[in-house]
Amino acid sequence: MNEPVLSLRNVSKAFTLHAQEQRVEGCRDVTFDLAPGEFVGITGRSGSGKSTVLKLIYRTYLPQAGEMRYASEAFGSIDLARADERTVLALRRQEIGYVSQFLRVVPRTTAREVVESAMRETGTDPSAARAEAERLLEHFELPKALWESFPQTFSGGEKLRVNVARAMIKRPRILLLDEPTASLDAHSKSKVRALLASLKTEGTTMLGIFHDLAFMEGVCDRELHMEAGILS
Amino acid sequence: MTTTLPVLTVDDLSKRYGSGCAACRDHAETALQGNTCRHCGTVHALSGVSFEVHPGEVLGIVGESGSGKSTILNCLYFDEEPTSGHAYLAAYERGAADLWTASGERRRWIRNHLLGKVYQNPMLGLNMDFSSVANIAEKMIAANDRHVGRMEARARVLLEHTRIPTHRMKTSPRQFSGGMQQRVQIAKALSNEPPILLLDEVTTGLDLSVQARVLDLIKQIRRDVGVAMILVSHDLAVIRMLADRTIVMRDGRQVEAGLTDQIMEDPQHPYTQELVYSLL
């Protein structure tokens, strides 16, 4: 068996809300491995800690305990829980992608620019980035008429395609999918499904949360189940 | 892990208005109310601020009015004299010489060659008696470029880049809208190709649609020119959109620093939580 790309060991997170004098548990002692090219789904009810795990890996949340060992192309074996901010930013630019159900972009940026600039951040020259952005938008069947429009005006399914294209254009080694199909109709969902299947054949390692269990089966290699912050 | 030299290093910067007294110098925590000494009235605008800015990075500085964020930029651009502290630019003496010990003449040189600043108030950043082209030429002359044709050509490129219509380039910015004035300031700040841009509340007071255009321009400059930036704003939405890392300031002190999305979604300090959770 291949060395894992990512290994979480006893990762825990709790949030302290100072004004409310409250402590909210996010997840506790989460431990699992992700093999290269594997697609793992996380299931569980709302509030069970699924997103917390993804956000800890992406370092949107600061882990409190545990280790997140990642086999980086650029930096070798590193613990994401302790990596400095510049390293995390470099990994986000080059190796780790994140797709949420929301698309957050600078206003007045066109769909093509959103996708293109993600690639230009990696140092690709403008014309190559543009060509690849257009190829991906075509691949994800975003109508050409929308390429030069602002995604704020798009439907949920159209936004998602821009969002996925933006994450994919960098060819990340790991893609974190935070309920990307939550707001989509059946037709758009099946498109996303086909898209994820094709990413898998290209060797992308993926960790995803989906509300729709039926949708996940057949796409994921295996499922992890979370309950009250604990992986079972 | 990553080993490139920071573009800018600021170490232990403090700025006091007033001479201070024994109480506020030694027991700041009990002597100060906000940033002001209860005993002698000295204002501690900045206390022990340290940070680095790396190549191509946008560092956000966020905080309420009076938190000290603009004072940081004023000290860096030599608009104000720090009370104590050190600052190093990689492009100046290879980062080995403290900017704040430089002579007046060296300071002018650093400002003209290595820094660009955009003020919240365009009256401070632009000469309203000059045309837009002349405003840019002025900065280039200060940086020792005296070739008229080259200056004008460069000014035109920059103004085009910042989307000032060609037929208005010879007009004084006095006649421009707020958004256009900010774009001329940005063009001017970029004219000497500085390694770092200092942006002080550049979108404050602008209409939302105009604000979006200025933000878009900043993003575009970042992508095309790759210049590092310090972006000071009280507007968390602006910081969220543009900054890679963010420092949260309160009463002249850094209360928290981190990746921008972490500051917004997992704020650690009570004050940051208060700030973030009041965001619409």
Given for the second form:
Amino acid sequence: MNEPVLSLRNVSKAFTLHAQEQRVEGCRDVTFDLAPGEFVGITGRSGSGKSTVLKLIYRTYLPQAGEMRYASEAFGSIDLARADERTVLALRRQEIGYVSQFLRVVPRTTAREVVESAMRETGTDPSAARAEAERLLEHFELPKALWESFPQTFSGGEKLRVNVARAMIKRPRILLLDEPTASLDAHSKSKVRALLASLKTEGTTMLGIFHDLAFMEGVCDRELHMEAGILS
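How about the form predicted alone, since we already have the form predicted in complex with its partner chain?
This part shows the chain on its own.
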């Protein structure tokens, strides 16, 4: 059996709401492994802690306890819970991708530039990065008339397509997906599904949150369920 590309052991995170003088548990003692090339889906009600787990792995949050051991190509085996910020930023550029429901971009950056710049971060030749960005925008059927427009003016579904393309263009080793099809119609969902299947074939390891369980069938290798911050 292949060694895990990512191993979480007893990872916990809580949040303090100072205004209410209240402590809220995000997740507790989360433990699981991801094998190379595996696609695991996390299910559970809203507020159960699913997104917290993804943001801990991406290091948007720091855990209060536990270990997140990642088999990095660039740095070898490292604990993401304790890695310094420079290492985390390098991993985000080169190895770990993240797709959320929301698109946050630098103002006055066109849709094509958003996707293209993500690939250029990996050191790809500018002309090759532009060609691949245009290929993906075409795959997701974003009208060419919008390629040189600013995504701030786009609909929710159009923004999400740009967001997915930006994350997928790098072909990351690990791809974290936080409700990536939330505001897409059935046709656009099928486009995302096709690209996820392609990435899986190429060996990308994926961890995703999907409320649309029908979308996950035949794509995910297995399912983990969260309830009240606890993974089962």
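Numbering follows the first chain given and starts at 1. What you are looking at is a predicted structure, and each value in this text was computed from that prediction instead of being measured. Take the two forms, find the largest set of C-alpha atoms that superpose within 1.5 Å, and that set is the rigid core.
Asks: For Glu113, state whether the C-alpha moves by 2 Å or more between the two forms after rigid core superposition.
Replies: No, its C-alpha moves less than 2 Å.
Asks: Once both forms are fitted on the core, what is the Cα shift for Leu137 between the two forms in Å?
Replies: Displacement of the alpha carbon, after core fit: 2.7 Å.
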